[in-house]
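We begin with a single chain expressed as structure tokens, specifically the form predicted alone.
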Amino acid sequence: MSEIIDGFSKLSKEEKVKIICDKYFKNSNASIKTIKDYWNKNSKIQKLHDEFTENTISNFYMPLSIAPNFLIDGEFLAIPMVIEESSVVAAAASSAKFWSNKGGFKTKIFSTEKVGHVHFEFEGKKKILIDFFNSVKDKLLESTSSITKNMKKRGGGITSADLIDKSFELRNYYQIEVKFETIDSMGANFINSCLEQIAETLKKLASNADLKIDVIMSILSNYVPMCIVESSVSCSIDEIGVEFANKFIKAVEIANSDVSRAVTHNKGIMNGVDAVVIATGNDFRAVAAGVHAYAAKDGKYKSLSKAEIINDTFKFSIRLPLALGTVGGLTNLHPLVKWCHELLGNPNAKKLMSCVASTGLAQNFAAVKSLITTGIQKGHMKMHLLNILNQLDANEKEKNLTVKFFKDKKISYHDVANFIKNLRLK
């Protein structure tokens, strides 16, 4: 077993790289070589990247790519997406540009409300619980007056508190369920704060009255099903074909009754969804597991999307829990992130959402059209070429050969391989 490294975070930068390379690589020099490659030469970007964490010692970088043509909402966007997937960008580009001719994406935010929980064990009488929170429920809510201040100010704010028995699922176990509006801020730091000072006030005032309450813990959820946004796309059943559209709403219909399908369907709408959430500085991790619970909000896993036909209008839309920032956090501080917000003219959280959610349903149309179509491999390896050549050290003269070859033959990596290993023989 390795020694401990003991006292890692108050090393310098330049010391915790030759401590890790020296202890867990054979060629140390090469390693450190390459961690440095990726230092930012702005000395000023740099200590500001290295502060945005802990124990930082380089950057890792990912494309900042653009996806032209977005008519949401009656307004040409470029959206910014942050992804590796070589072939996410282009899927959501073209979805974008077929749809910007038949009225583009149309969206509407049903509730932007947010959600934290005081988790918490009383041993008594139910009754008595209610008629206590009941009692002390504004003296809970005005403990958190100096922090709520400024958030009132904006029009934000606590908007409700309730009392949750949960007791018939966990003994003793209770809920104090509070409900935020926090305008264009994700909220999280807000909320939890809000929600520590609830949990204080609520020990001392049980205290006071000689009940026992015992605060496990104080929380945001991720969770965020009031957090609704819609987008969807619609055009005449002509416009798009009979039988792709029986066959489109069939491919939805399964991810909607098979829950092996279902994860792939939905996480094809996520690659378009994290992309633009990360971009415009957003926590990913929240975004994706709030998402992915809302798809089983009815017991069962299912497409997050929802493709019919009404009246000879074929109709593709999507719900999703969105909670999202466009002030605080890194929205202020990353440079890019801050490019990615101008670029889509600093919107609000709501317009935010809105661009997010049609992202998702671009990338998701794309995915079931070549589905249906000429199967995901075909346009997925054609987009991957670049990496196979890269992959093998191609020139670019060589690159230029082997995409021209291919441009019409399906791609792999071993026909790549050979194709490159014959010019080579040549």
The other form holds:
There are 2 protein chains.
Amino acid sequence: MSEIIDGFSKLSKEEKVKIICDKYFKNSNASIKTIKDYWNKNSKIQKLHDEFTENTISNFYMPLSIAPNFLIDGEFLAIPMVIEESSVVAAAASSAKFWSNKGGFKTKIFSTEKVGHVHFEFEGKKKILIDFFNSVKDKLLESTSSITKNMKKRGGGITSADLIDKSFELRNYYQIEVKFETIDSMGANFINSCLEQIAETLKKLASNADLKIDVIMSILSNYVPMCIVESSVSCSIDEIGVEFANKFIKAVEIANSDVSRAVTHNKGIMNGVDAVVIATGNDFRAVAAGVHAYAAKDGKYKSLSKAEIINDTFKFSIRLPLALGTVGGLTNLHPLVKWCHELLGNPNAKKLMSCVASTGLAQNFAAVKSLITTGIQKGHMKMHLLNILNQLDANEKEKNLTVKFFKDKKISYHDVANFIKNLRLK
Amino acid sequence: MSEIIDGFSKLSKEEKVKIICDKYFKNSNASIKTIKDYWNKNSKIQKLHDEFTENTISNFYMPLSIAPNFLIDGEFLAIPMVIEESSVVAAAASSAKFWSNKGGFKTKIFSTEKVGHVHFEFEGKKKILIDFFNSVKDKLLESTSSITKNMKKRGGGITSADLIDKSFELRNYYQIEVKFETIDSMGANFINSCLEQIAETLKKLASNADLKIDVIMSILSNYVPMCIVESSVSCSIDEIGVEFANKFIKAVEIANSDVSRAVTHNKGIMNGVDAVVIATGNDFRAVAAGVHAYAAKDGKYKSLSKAEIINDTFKFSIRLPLALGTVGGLTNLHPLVKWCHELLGNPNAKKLMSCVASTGLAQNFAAVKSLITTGIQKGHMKMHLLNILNQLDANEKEKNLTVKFFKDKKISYHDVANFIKNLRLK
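Since we've got the form predicted alone here, give me the form predicted in complex with a further copy of the same chain too.
Every chain and every other molecule in the complex is listed next, the one we just looked at coming first.
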């Protein structure tokens, strides 16, 4: 098939860009220029970013923004946020300021346990497997000693290993469930390396004992319901208003009872969560998968946050499963990630969990507040106006006139385009 | 409180950077330089990116990569991917090539319906509310006519509006559920504007009729189980091997039955999905929330993909709820997003749904294939080696020696660091 591009990964970056632009773009030169416009002027910085992943051709810009005035556990922080959606950072900053003179965000870490599994099939009597597992458990763990050595020095390592019977769900299916403490690293590589070693040892020992054990796979889980942080804000009900508090609570109850609403409610939380997760070099797909599955843990997808009135105090809180790292991965590699860590005072993993959860809660507070008062569109479209203007290639004068004109009006792309069109006809 | 930074959003970008670096960094000048190192040399491009959101201070780089050789519905495409995790793009490209001579990815769009709600409370007899809703329904819809006019011209608009009784879940709680067809736009602004207008009209008409209707909020839902794309690959079982096929199917069954495994299985799918969603300027938090809630729709969080053997044919498929846009938002604004759309042949929303789902499936195929054969760490750590080397500031000679030395060995940060240390001692 002549359409196949062979050996693409082995081409230089320049060659990759050329072959792609020649093949897929009408104006090849212009498309090459666009890609190069985004290369860093400093070749050392550029080379670093080229090597993060495979087949990279340029740097995709996401805005790095700052949400100041977050009072978290008594400390004022400026939160770094990487997010392309307008109004999210403004919302976070406005929530942060609102709560800063009401005690701010208080957080609590419940546990930081991570988990992984050797998934395998065993044909035979369960009792035989249990006895075998108990007899080899120490050997399985010992075989990871060269991998766990350094983690142990830091106070972490494997905390438990158990045989789990899943054969009532799938024929002959069992797991070795291994739990881990990975201190300040997210631990994916560490956990997977341990699990694969345990699986290798398991196969060998099973074969020696003439047991039919067939390992399917060994991998960490991104479902981390034992790695939980809570963040909350509270104030006397008078400070926030009884009517507002009650309506706010109703809105959160709705998100708890209606799946359609819950998904968007939690999406708003993730606007805050993901923005900090990305800025600090963590894996947002892992976080999102774990968080959303946690939202569905009771058999129905529900709100992640909770609003209540306890003895005339309004309390708004969130519990999130967050497996984050502040060492390893991109955290020591991406200069802007390093910068974001320093901005947060080079936090350990627990402190980062607190920052992320608080930003998610701040975001949720702002979103629900907008929804039950002015509506989401007023703020959102104002923020979006500049984007529409840029899309229309408006100059500074046009921008100023448009912002002024739409100050008290509903904004739609169509109306803004018409307004600009009329300006230009004048 | 003197720690509060007042009026931050009104400062210039330079002032924002200075105030933050002075306040939070040991070496203020060095931290300012890091931020500026990432500014685009072209001030027009930079200004554009500065205005995407609020309080932006720099451009956060995510690698833009290409996964070539995707045969989707008979057309060879190169898929743009924005992802910071190593090995994801290589995995997608390798899957794409593997399936390219076996018919490639075949996709099907089941529906493209989006939904939003006016959430409200009503005190009174249900029958009265039903009669009232039926009597004002046309007026509610008519009141959106200036908003829907342009969408109607493009073939979209509001497709239905229904009263939903949710009072069995929460006291007095009802919804007006409105369904939308938004053609090639994701439609968030359009849908929210329509809903807020319907809510306004509802309030007015209810007040005229002396009915106690209290609107809590009006908003679209990111839960889009009626906006579904399927992508699949298939081949004769001989081409892929009976043993491999059976083990693959078992691995997917495990992901279907065990929540811990399902979360990581789907996380791998989202590695592919999110990378294309970001590259094409769509909202990955919205997509992730909708997809993961869909994975939990049966009361238990399950695998999004399915593997089976039908008449000696191995089939691997995925169904995803995806509300995507190819017009509006960032799609016409971010030069690299525009570039990515042109790379894909300026697709409409349906074609983009097909590309995204196929990339997710490709990613999942590669991940499960690794897991049940060599294990995930071998490929992953090889890809990660360059990152470790960069972290250790290795020069070219050191890099070459290290890659050669670790060719057949297990890679850990610790071992690589030791190897480099020894090299430097020589």
